[in-house]
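We begin with a single chain expressed as structure tokens, specifically the form predicted alone.
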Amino acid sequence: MRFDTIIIGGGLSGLTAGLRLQKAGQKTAIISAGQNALHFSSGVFGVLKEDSVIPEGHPYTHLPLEKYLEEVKPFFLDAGIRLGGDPLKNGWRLTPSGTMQEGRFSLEEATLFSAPDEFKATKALIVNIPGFLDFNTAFLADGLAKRGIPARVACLDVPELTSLRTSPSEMRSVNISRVADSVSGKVAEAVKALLKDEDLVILPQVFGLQDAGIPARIAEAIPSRVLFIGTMPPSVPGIRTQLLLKRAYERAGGTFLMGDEAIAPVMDETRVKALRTVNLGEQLLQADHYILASGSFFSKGLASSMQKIYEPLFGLDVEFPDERTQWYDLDFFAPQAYGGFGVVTDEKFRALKAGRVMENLYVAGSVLARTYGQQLGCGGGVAILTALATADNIMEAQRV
């Protein structure tokens, strides 16, 4: 099977690059092993923190950042995904622990404030679903109290949701959303019945798995400001985002190999010639260009032994300290160095192997070296911008 570009990884970075290339007229395929970081998304994508200092030599220094930032919202809108936020300025979101965190773009129901002190309320009502443990109301209430906002916690009285509690393993956000979306009107009425004098209502992000408009309709029906706050994974808005990007990619003619894994690449010193997948067996997949968007450790884009960090598919050069004690901090809450380990590239995001540039193998997303959030925002922002850049670099190489 022959393609213009083959992309390894079906998460935010892989789908963004694939959709960009497909809309530009390329014939592409995405190989997706399954779960990815989008399933853990809060619905907010950071790009650069306000005080970011991009390390010298980092590929980001070669990006036309302002151009790409202006393109993000219309690009996602074409896929049916509405983003809020200011392309050129960070906003702030309320986290599940009641603290404020920076972000540049957000899905429509994930509110971004222009500054931390813009988030104000006199009293808050935190509303949960009976038996739903993945939304920690105590943490949230405590965080709000530290901000001077007293919070009352209550549970929804909606029979269709209460009856879901047959076992703890079934009380997950996606299972809840399949039912909650069908009774969203009842949810709004139940919240109104719970309201006293609170001017803020906080609900878990478990609405709108298939219909992104449901959270807005719930908020419109409630006579106080409504915020939807993230839960423990899986993430309903993240899964919906992946579904919408995948549908847009397939509508554009892309081939999405779901539940498959890239193996056995055929390579010479500077080029990838072909690869196989687990499901396709001995059938070779060939392309002019390849993008590695396999994610970091969670999605097995990076792996480790006691001695080294390595990229398992192509054996690419990976940046990490030789001394193992420098890989991590014993303080669990401290920034962990391994979050910035990854594949080394040139300024065009082409991978290096044994110090040589792989001429037709590009890298995007969190598998890249030095993409740690303290420097560059969050993984979502890195995924989007580097995906757009690698796609454009491939189209530029094709024109030469």
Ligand SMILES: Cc1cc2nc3c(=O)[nH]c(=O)nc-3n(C[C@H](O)[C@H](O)[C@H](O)COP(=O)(O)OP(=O)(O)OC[C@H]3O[C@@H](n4cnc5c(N)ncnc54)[C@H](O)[C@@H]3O)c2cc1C
Second form
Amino acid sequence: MRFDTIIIGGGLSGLTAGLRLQKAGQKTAIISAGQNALHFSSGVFGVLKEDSVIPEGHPYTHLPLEKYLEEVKPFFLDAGIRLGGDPLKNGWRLTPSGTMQEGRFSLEEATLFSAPDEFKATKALIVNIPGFLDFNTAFLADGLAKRGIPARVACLDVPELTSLRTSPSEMRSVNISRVADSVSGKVAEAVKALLKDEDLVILPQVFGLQDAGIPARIAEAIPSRVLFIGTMPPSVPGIRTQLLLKRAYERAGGTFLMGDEAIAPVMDETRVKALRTVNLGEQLLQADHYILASGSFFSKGLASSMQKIYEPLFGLDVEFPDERTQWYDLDFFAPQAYGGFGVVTDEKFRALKAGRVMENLYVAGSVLARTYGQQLGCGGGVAILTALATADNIMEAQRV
Ligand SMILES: Cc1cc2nc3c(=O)[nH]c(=O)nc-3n(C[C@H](O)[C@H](O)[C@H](O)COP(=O)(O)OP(=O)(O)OC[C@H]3O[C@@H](n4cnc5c(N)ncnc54)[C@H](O)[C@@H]3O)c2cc1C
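What's the form predicted together with this ligand like, now that we've got the form predicted alone?
Let's see the whole complex now, leading with the same chain.
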């Protein structure tokens, strides 16, 4: 099979790049091995922390950053994803532990405040689904108390949701959403019945798997302000985003090889010529260009042994210190150096292998070096912006 571009990885970066290229008229395929970081999304994408200067070598140093930031919202809207947030300025979200965290673009049900102290309430009502353990209400109430907001915890009384408890394995966010969405009117009524004098209601992000408008409709029916807060994975807004991006990509004519894994690339010193996948066996997939969007350690885009950090598919150059003790900090909560390890590229995001530029292999997203998800709060932003850039660089290379 022959394509203009083959993309390895169907997470936020792979789908963004694929959709961009399909819209530009290319014939592309995405090979997607499995779960990706969107399934764990908080509902907010980071770009860079407000006070951080772009560090030398960071992927953003190769980008017309403002241009791409302005393009993000319309690009996603085209795929049916309405993003909130100011493209050029960070906002703040309330986390499941009651702290405030920076972020740039919010998915439909997530709220970004323009400053941490803009989030105010006198009293809060935290509402959970009976038996749902992936939303830690005590933790959240504790965090709110530290902010001077007393919170009461209560459970929804909606028979359709309560009956889910008969099978404990059903009590996951996505299964709850399937039922809750069909009774969203009853959910709003049940919340209203619980409400006393609280000016803030907090609900878990378990609504709107197929219809992003449902959380807003629930909020409108409740007289106090409503915030939807992230749960333990799977993330309902993240999975919905992936479904919408994948749908838009396929509608644009893209080929999405779901549950397949890219293996055994055929390459010379500077070019990838073909690769195989686990499901397609001996059949070769060929393209003019390739994009590696295989994620970081979590998605197996990067791997490690006792001696080294490596990129397992192509054996690309990876940046990491030789001294193993510099890979991590024993303080679990400290920023971890390994968050910045990844594949090294030139300014066009073309991978380096043994110090040489791979002319037709581009890299996007969290497999790139220096993305530092946690420290800089920029994970989702790196994925989106570098994907747009790699797609544009490929289109430019095609024109030359
Ligand atoms: C648990 C977790 C939660 C996060 N939450 C947030 C958040 O809330 N906000 C934020 O801004 N950032 C978050 N991040 C940072 C995150 O890295 C980015 O937001 C972004 O989603 C990464 O997208 P990606 O496409 O680069 O990689 P991924 O989402 O990791 O996707 C890579 C995909 O490539 C596939 N793959 C790997 N190898 C192959 C192969 N050989 N063949 C085929 N497919 C392959 C993997 O299976 C995976 O599906 C989070 C990261 C993690 C790990």
